[in-house]
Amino acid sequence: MSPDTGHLALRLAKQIEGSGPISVAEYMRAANSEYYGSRDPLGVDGDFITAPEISQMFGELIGMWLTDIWLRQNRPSDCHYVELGPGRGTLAADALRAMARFDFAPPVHFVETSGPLRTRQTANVPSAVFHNSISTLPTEGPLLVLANEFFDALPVRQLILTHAGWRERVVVRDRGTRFAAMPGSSAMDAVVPEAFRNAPVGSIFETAPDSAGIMYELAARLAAQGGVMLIIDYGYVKPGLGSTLQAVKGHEYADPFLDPGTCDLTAHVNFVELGNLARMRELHVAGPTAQGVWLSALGINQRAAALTQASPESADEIRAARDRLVKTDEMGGLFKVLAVHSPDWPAPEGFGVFPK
């Protein structure tokens, strides 16, 4: 146990046996704000391995998709490049790179608050501005957003169906630097849909607040100035029950309620709250699909080809980062792919056609 974590731990144990259990929302808050501001997670030598990281493939991909959607908008100037928690800056540097054979280099800005990786992301992308929220992001002009595992980091509320009704699911000291989750006092039978509010004792319902707020305000964004929003992580197409709260360490799975701030903890993205919060700011949205069926739209099998041609050394390493990228038992079945959009622009590619 580090220093660091130790603090974390001994923290949250004062304010728990002094305040009381706190949500499971507010667990991961402080433990991930310790976890990701405390070092850089990514990579063979880290805790878990992003698209970008597999192969550049990924990154120049969704460089074509938006100089693709600029330039069917009649190439607006204004434009900002936004991403949000771009881990190193890597699919920034690779998206950036394919756009600029179009001559198209928006500003940079990147929504972090890692010290670690943002000294990264620095490296790789030394013009980005850097913003703590989205609160200072630029106010005129187009808004071109990428969240690439980001909303999947975000807490999540957990509610508890007990025999005396639903209630909010909190987290007690137990021993040591473990702590434990049981069912809070507070009744929250009024949060949960009427369609789950009968389930078998035991179900946990969960909510996401920090992530509608990000996506409610983007969206209000979007509407205002125009752009394009595309959201890429690993969650459901439709609301059911149970708890997706997980912890990775080391590439493997591990106890989310051990040593708060050594692991990556994470929950499954609502996909179907994140489109109809834009849809109540009147955008159109298109998907959630499969990353490995809009990867495959947007050509990474020809990008695959010519980039083996160019190195045919290294075929072989190409074609399993293509495999892990869009293989329906690997990342291109787990992760799906949502975009959003002002009504004014062009709806985006690889989608096919969807209703408004």
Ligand code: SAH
The other form holds:
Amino acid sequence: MSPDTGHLALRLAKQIEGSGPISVAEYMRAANSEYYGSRDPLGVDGDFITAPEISQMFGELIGMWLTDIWLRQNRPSDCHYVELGPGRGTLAADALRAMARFDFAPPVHFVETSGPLRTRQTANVPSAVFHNSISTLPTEGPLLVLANEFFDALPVRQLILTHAGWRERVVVRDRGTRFAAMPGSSAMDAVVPEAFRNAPVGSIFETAPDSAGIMYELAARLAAQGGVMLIIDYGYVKPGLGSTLQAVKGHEYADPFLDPGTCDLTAHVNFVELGNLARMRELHVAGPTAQGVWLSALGINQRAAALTQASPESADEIRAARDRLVKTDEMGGLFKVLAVHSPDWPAPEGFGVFPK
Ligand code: SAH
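Take the protein just shown as the form predicted on its own and give its structure as the form predicted together with the named molecule.
Expanding to the full complex; the earlier chain stays at the top.
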């Protein structure tokens, strides 16, 4: 056993023994808090790789996208760059470098709970101010908010249909450091949308309470302060049923109920819900659209060509990175992009445009 193996498992086992089963959401929240709090999970030697770590083109194009909106809004001087869960700070560093070429250098705010990742972020973006939650973000000035692979790390609550009706799915101790999910006792029928009420027994309906809370509060901030928010993640664009909870460790799928805190737990992001929450605050919504379509509309091919011209020896590497980000059967199709903005800000680029 490695030093951290089983540490959280033991704590959760004690908790369950003492006060009964916990919800899937509580389990996922505890597991990811331990996981991110104890390591930098990114990169080839880590557990998974994200778009900004694949190529500088990703962050640069996002920086240009923000710059374009800012220019069309007549360069407000009091904007804040805000990033949720910035990982190693790579996206921010690439975006801010691209923005600086247009003398656009807003103050930087990172919402990040992980100590080890804060250290990496400071090295990449020394000026960043840290926040444990969105509640301490500046209350004045427009916010330009980015969230790449952030919402998928937040906990989902699961409801499961039994012969007796919809029940919360709860987690119990199985054996050793393994846990298991089973239907709990409280009736949850009222929470499940009408359209799913007659689904087959065993169906699972997911909600994401923490994501919804963050989206709703940030949407209120955007409505009051102005600005735009960009969300990129894997997820679904139509409401559906089924568990999307998954675990990844060392670039392979793992058992989400084995040894919590030692692998990355994620769930698919419900883009319909995020868009609807923004609409409830009177924001305008663009997308969701596929990442590949969006990056192509923003000019990833042109950027790849420019980088290749500057370093011909890296041509293969640049092409491979572009393909990985854009191709439909790779991240380009799986990942979706959603933007929401205050009504007095311009509509962002890259949506509803079909690249040649
Ligand atoms: N955006 C980065 C990292 C994605 S991994 C990239 O694309 O590379 C998820 C990020 O969210 C990590 O930085 C993690 O520490 C952070 N995170 C996870 N849960 C969080 C929470 N509840 N509050 C703030 N940050 C969180």
